[in-house]
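The form predicted on its own is given below as one chain in structure tokens.
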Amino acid sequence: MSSVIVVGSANVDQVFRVERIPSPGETVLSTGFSTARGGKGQNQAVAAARAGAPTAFIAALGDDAFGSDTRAGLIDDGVDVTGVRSLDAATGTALIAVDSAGENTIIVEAGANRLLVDLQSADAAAIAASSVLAMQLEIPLETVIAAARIARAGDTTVMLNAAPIRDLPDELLSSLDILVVNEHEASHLAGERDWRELTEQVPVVVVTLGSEGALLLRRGLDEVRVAAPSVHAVDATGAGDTFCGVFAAGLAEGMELEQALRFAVTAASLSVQSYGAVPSIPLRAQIDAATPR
């Protein structure tokens, strides 16, 4: 049985390093190029697995070389790929530009990810048997809603990282135990309201604050801020996903929310010190060594 199950996207990232992100109509020269595994679902599944959680992944890959390489990489990371299907489509691809300050812009072609629909009975059984379900929004919304409904019917904690941001139906929000968003996403969902009012819809809301750490909001309780360690960031790609996957792993392990938050903030701070999404995700020993006691 997996303690964390991720339903989400898998991409191949094509990463260009640039001195600065180009403006519209501008051409800049790259100072380096690499190809690596990515996609929010894959990043979070790998992060949970490297953090020590038995992890399963439900996703769709293309029946192509990128798909084969991605599946092999997931297996090498110890992720259960029973629920990863191969379809007659191109594997999802992301085009990423990373500037000298570590900031990035990303364009995603969903490819096979948009075909991840119609969860099977085996998928439902795997979700129901897991401690934590982690999802994102790079796959069809109806699949996210269906997975949340399955998890909600059992004892599985339902966590959504609402990225890329979009308006969310009440049916989905009412099925969530934990909502993870960055500042932009929190403002989008809250509208004119204070972020704290999001807890009227979801009992636990985590707002990631980049280099400032993270904010924990719980219905009826005081907020908790966890500061991030000061580090030299070279690439923020995948840092939020590292946070989410490690946070899910900590919860599945039985950590209290605040402890899991510190665990995840530390992991994210380690990830920004290396290039790439999956390549930058730290191992459990590295996170433990860097986590404040």
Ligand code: RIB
Given for the second form:
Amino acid sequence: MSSVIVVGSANVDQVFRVERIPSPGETVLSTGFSTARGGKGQNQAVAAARAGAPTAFIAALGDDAFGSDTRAGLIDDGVDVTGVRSLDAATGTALIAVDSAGENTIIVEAGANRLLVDLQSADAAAIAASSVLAMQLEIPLETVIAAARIARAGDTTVMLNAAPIRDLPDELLSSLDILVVNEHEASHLAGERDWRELTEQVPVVVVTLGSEGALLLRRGLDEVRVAAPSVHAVDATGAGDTFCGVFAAGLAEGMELEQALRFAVTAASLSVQSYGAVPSIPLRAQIDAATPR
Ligand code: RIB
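What I would like now is the form predicted together with the ligand, since the data block earlier showed the form predicted on its own; can you produce it?
Once more the chain from above appears, this time first in line as the rest of the complex follows.
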């Protein structure tokens, strides 16, 4: 049985380091280039596994070299890849620019991720057998809704990281136990309302605040703010995913929300100190060593 199951995307990240992000119509020269495993789903699955949770991943890769490398990498990280398909398509690709302040812009070509539309009975059984289902929005929305429905029918906690943000149907929001968003995503979903009002639809809302840490909003309870340690950030790519995967792992392990939040904030602060999405995700021993007691 998996403690955490992630239904989501896997990409190959093509990362360009630049002094600053180019403006429209402008060309800039890169100061470095690398290719790394990424995609919000893969990043969260790896983060959960490295944090110590038995983790399974349901995803779609292309039948190309990137797909084979990704599968091998997931296996190396101890992720159960039974639900990872190899389809007749290109593996998803992300074009990422990271500036000298560690901020990024990302363009995703979904490739095989957009073909993840066929949850099978084995996928449903794996979701139902897991403690926490973690999802994002880089795969078709119908798959996210279907997976949430399966989880809701059992005891699996449903967590959605609403990234990249889009309008979400009430049916999905009302099937969530936990919503994780950054400030921009929170404002998109709340519209004119205060972020706190999102808890009328989802009982637990976590707003990640970058270098400021994270905010926990719960229906009917006072908000809790967890500060992030002050670190030298070189690349924020995948920090939110590290947060989500480690938060899911903490909850699956039985941590209380606030403890899991501190655990996840610490992990995210470690991830921004090195480059790349998957390459920067910390191991459990590193998170434990850096977690304030
Ligand atoms: O959240 C970071 C991720 O967004 C990158 O790894 C990239 O692949 C995109 O999915």
